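What follows is a single chain, given as structure tokens, in the form predicted alone.
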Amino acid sequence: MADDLSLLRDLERRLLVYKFAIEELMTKLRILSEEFDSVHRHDPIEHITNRVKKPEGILEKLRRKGLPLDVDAIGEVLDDIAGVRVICPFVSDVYRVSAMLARQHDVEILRTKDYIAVPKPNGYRSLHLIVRIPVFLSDRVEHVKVEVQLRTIAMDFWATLEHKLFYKYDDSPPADFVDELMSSAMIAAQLDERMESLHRRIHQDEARQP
């Protein structure tokens, strides 16, 4: 018990740098959002949320995966300690924001998982990035990993409710329930396609205007 308390205190101190990394990334995203809206009269970001895992959750995950309880090495073995979720109006905006982030010289894209192009078996769709952000401290610079999830409003609606509904079944829902969730994911994807088509039509009409 004493060892756990000591580990948790060390983790709390270590997590401060992840909080700073999120603040750095949030600033970048807000600037991109405001500047793009000013230039193109379209904001590619609807809203942004963020979180840093709690020390207890990190400790539990390390033990569950059989990983060493080394506070200084958690950034090497875990990618999701810090997370930012970017909600975009349209699918094209998801890729646009991802590309704008990738062009920034101090944002390193470590990994990309495109669950929009290839959805998960349950129908989940989103674009996941693991990025590394420099955090400038008083005596050093630390390069910190942040998980970035980019998704549309429709994708976020489905994923949020899917999580809540699965929780009610303790992650073991009946087969027909899973089928219905998959069907609703397809409807959300079709809605994204239709709204994207309308979005393109508006821009084409604007381009034709004198």
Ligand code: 0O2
Given for the second form:
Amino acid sequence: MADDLSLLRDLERRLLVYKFAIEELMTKLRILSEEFDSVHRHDPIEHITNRVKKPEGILEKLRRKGLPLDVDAIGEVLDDIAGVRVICPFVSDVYRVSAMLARQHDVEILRTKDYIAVPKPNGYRSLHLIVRIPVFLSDRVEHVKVEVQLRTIAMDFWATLEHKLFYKYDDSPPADFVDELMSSAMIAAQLDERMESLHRRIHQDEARQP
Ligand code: 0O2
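Now that we've seen the form predicted alone, could you pull up the form predicted in complex with the ligand?
Then the entire complex follows, led off by the chain already shown.
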């Protein structure tokens, strides 16, 4: 227990650099959002949330996965200590924001998981990027990993409610529950397609206007 307390304290100190990495990424995303809106009269970002994983959550995950309880190595073993979630109006915006981030020289894309192209078996859709960005401290530069989840409003609606509902089940939920979740995910995907098509038509009409 005493060991846990000192581990949690060390973790707390270690997490500061992840807060800085999130702040840097938030600034980058806000700039992209405002600049794109001003040039193209369309903001590809609806809103952004972020979180640094709590020390207790990190400890629990390390234990659950049988990973070493080494505070200095947590950045090597966990990719989601810092998390940023970008909610976009349309699916095309998800890929647009991801491409704009990838073009920045100080943003290194370490891994991409495209759960939009290939949704998870339960229907979960989102684009996940593990990025690494430099954080300039008083005496050194740290290269810090951040998990960026990009999704549409419809994908976020589904994922938020699925998370709430699923939490009640320690094991797998009943089969009819699974089917219902999957079919709601398909409805959300159809909604995304229809809204995307309206968006495309409106922009084509605007481009044709003298
Ligand atoms: P929280 O509370 O959001 O942080 P990992 O388990 O992270 O080591 P994995 O499985 O490769 O590695 O990660 P993946 O698939 O990239 O998913 C990580 C995060 O994506 C999750 O974090 C969720 O935020 C989100 N996610 C993935 N699958 C689902 C899903 O089926 N439903 C919902 N609602 N969200 C999902 P955490 O840590 O699980 O949760």
